[in-house]
Amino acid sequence: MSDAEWLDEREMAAWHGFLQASNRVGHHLEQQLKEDSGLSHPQYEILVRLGDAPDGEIRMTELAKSLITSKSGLTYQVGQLEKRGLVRRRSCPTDVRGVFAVLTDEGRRVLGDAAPGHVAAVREVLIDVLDERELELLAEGLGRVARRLSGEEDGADRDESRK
């Protein structure tokens, strides 16, 4: 543990700011979605992904990967959406192990009703708080973090971007 490169004051401020902001934004958005549509944030994201997909359907394994969640966590959330009639599952005709999540007409309607309030909440708590430069830096920096953690950016790219 003595070999750790401890965070300096500026780095610690960035880390604490990230934690506070991400937790508070997440909590606010979760509350907004629950109140407006009865959806959890993960359920809303499932509906968004399905709404953007061709024919409103995605294989469950691909959906779990795109949402960065476990297969069991996705199965639970899709089950909750199925109970409300917002999503249905169908077997893959070419792979007996494959299952697709399919957006229903009711799911598309609920998504359409929920989206404006959700976007307004995102603007209120994040987008409109930042100026253009801050927004650009946030998108660039957090995009780089996401790419690195997903394996899309290697150490050489990261080191080059710091110059």
Contents of the next structure:
There are 2 protein chains.
Amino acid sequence: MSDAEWLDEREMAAWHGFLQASNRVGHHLEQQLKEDSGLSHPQYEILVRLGDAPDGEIRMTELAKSLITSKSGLTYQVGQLEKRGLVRRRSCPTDVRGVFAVLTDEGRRVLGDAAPGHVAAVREVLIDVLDERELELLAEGLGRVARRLSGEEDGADRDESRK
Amino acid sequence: MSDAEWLDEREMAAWHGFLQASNRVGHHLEQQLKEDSGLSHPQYEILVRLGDAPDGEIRMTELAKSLITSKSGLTYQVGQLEKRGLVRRRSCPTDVRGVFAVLTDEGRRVLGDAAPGHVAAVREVLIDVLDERELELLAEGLGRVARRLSGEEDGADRDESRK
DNA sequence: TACGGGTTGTTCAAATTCGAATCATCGACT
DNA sequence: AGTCGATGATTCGAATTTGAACAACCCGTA
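Complement to the form predicted on its own: the form predicted in complex with the DNA:
Then the entire complex follows, led off by the chain already shown.
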């Protein structure tokens, strides 16, 4: 790992690009979603997970872990979605404490309506701006970065660099 | 550009990786900063910009544009920093409406204290996880992505549906 | 000089986020 | 069964973000 204490030209460019892209892309998509579907990005993500899940239902905690929000944040957002009738709560039969978030028909419909536009936006601002090579390495590299931080130590690769 | 309407395997991986990495990295660094320096990431970024600027001062609006926050958000954060004595406000001599945010000596000191740890964290979670090639393409690709969204139309190329 | 459109920064209310505290329950172990 | 530590989800308050509304001001132009 290069020189401690500072970043060289290229490292700086990568970091800056990453930071800027994160913010701008996030912002842009937030707008796009809210404008086109009246959904916030967190809400959209919740619907997507539920849409992919078998029976369209997932336990709250599991949902919170797959997303980035805190548990309380999820409680809030699911509450919002419930108000709009896009999601329903169902208590878990085998564990009284447990709660499933369930995608309603209406929720599935709204998700279906929102998805194409969102995907198009993602393509427009990110995917189509990158070439094959970049896309490939982005997926690989950032995937690794994300995995590192989620498991915190999934031992994926024994890279000794202790910290 | 592949098939409209959806993302193929690799595109999906790139998008997902990007999204996850953005969130996780952002979160992680937020924690690191707050823990080590008592600064939020937005606050740290304000200090950095001011630190790089000549005389350590920048006009509010310009600062808001370089960051991602709204004008009111900046007003709030600068207010917070002012409370801690890290930043001072100075009204612009040539424009009564104008306000400069100025880095104080204390602010410069705090920034100096915070920077090494933050850089180390950035290196740990992002830079050192990527290899040379990835770093190169990340800088280039994401730089392009960010530039696209900031200028909104830097004349790169006419953006018809046909990217 | 006076006009009018655009700028500058702040204030305000509403929405969202987080973390700590809370409450009830689960599960393993004695 | 009975106890104890961990877990699931919510509630609460504090901090933050945003957009709209606002007040004051700049400047080019007639």
